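Consider the single chain below, provided in structure tokens and representing the form predicted alone.
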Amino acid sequence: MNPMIFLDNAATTFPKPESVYTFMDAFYRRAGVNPGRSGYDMCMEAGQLLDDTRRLLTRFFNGTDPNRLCFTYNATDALNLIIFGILTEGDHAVTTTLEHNSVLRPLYHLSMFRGVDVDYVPFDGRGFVDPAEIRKRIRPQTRLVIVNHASNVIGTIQPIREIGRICRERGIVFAVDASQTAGQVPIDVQADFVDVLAFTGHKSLLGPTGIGGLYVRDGVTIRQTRAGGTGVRSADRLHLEEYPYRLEYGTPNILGAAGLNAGVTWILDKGISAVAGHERDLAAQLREGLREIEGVAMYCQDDPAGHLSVLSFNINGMEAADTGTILDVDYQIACRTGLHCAPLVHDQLGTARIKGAVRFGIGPFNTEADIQTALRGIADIAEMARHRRIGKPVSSVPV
């Protein structure tokens, strides 16, 4: 059997660099203990790794204070800390229809049960949010603007610097969900006017699952919504207020931090522009190849500028799930189908009524041969659909 061609890198990158596996194994065998809880050598080494990884990520995002780099389980965990820790009854928030459920669901919960009002700014026909539309939605009660840096469905990279400047001028907290972009797009929290950045380790940062974090700009306060052990000042009944302990609770994921450290180090050694450039070159080949296949509808792909290596499409006459199954079984291609945890994107595209789309996410270890195999598979399925007319017709829906 041929090895699986993995084109689901927008969900999680796979495989990881060999150095990530090696470092995680070696470190966990040597110092896989609870960091910061005692003074013996293994405990000190584990604590040092956490500190080193904080500094590494702070430099990576051009932050100023490593103590304000807080580890979480993933981006969803980080976004929940941000949203529930900033908004309260009577507040107003602005977000977009590009968001993942990790933003949509907490905001919906607050709007339904906590008296928070939320505005959703749509994207245009090219897949981008106009900063002027963000500005129009701001009210005196607006406490938070939260934006997906890049869509996990259509891959469009949003103009966060322009949006951030508007928020800074108005004194409104600007939070960015960098789940898709961290490790693939350079992020400068200072130049981009980002107040809070949420990221996950298992995507383009090339670390394992179960580790993520957020960076909080100096002067921005996130209310504590949890409490627990920190290994510091254990006699205090109140959870510590200083960062990073303010937003960290219980035993940290030391193995995840080791993998994240190794993943970021690999990116820095290769160069973020080189890694991303390889992926976007393959995405361009995929995009051009799909355009030549009759019956394929792509979404927001007319202009490749400002896109990640993420592309969603449908085949006329096929449901997305069926296309994905055939690609898996007959061509050994792993991809993602459905609504991609971003229902408002599909509502606006018109694909929600046809159960979503097929998504390819290209990673650093994909090859031109992978793309050519995928194109052959899609061409075969499209030809079969033309003859058999399986399911309902699918067409590109203008937005």
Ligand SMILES: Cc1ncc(COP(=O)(O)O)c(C=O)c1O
The other form holds:
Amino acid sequence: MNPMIFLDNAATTFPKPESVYTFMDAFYRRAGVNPGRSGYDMCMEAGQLLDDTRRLLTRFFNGTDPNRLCFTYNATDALNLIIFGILTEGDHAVTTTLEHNSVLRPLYHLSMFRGVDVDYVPFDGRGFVDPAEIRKRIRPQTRLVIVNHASNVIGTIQPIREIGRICRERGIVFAVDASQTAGQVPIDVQADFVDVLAFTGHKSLLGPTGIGGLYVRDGVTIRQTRAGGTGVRSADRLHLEEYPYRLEYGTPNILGAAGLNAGVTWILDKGISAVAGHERDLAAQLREGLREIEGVAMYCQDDPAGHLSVLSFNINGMEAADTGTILDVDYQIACRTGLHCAPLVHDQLGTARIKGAVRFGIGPFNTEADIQTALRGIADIAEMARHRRIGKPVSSVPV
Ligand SMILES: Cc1ncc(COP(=O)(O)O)c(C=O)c1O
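What about the form predicted together with the ligand, after the form predicted alone?
The complete assembly is shown below, putting the previous chain first.
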């Protein structure tokens, strides 16, 4: 049994359900070969697993065609395929200040080197993006609207259906980064007007690292930005145009697909609302407990409706990294400190200049006892900070 209290589940969920470990182990021993390249039984089983997982995820997101579910290494890989495969010189894109660097950096690259113009819509004081603000930024050159479904810093879930409707009316591709929400919030790509959905396997879908994917609606075109082996039509000089080959290159991560399959199956067995409900109940306890500790500042947590079980805070007088170190060393609590790969969120919160915040992300295996230990730890650190026994005073922390 791991002695750590793991509250870094927004980075990756840990542990995974037992069935994920056992299925991965059994599958890889039995059929851990290159799928779709030959006709022997193990190869067929590996290919079948990949196809089953495509179908499972397509159903999970209410897509219509499993062939348009392409596997990638992670969400970053999927988001790069989307952004570089849609935008070209002279295009305009709209995004938000809630984005992760996996969206920001490809967009910055295109702005700096390929003449793509980008608007960054800020979130409001409660942490939500107003769809009307997105609508205002749309121009004749706008080709892509790309939005983080839920912030990995403040946990606010964005109104993607409203934004999607606006994009559909205007004929603009709407891409959603579901890294934090897939497995936590029901996603219906048809009802939500999502043209392209990017997800990662290792967070709330409860799979391992190294697998993610994207679902591309029929009728949406993503240019190919890579080429390589597909295992079929090897004599063709150009990479295959049809999905899923179009956006898949080289030997797929079948071990990852096996784990992802088992993770999603576990969620479906328990029910997504039961799994997320447990986490949000614990988040509510954490939020209420933190609110009562003098000197703790939380960010955009006033209205818990519409939040994932992710929240960030600072202790007045403490740098986030120091709080994280004390939690680790003295309380055996794992969390994440700093800018969380989402620098614009911290710019807007005013926390970038104090080196970010402390983030707790709750997972399906956390307990009330974990939350109570975390609250005791934070109360102790806040008390110490008050007495100036440790840490430099950071007077700019908004409390
Ligand atoms: C909102 C968001 N988008 C994208 C990513 C990137 O996910 P991955 O590192 O699995 O590519 C993350 C991971 O932290 C995230 O939280």
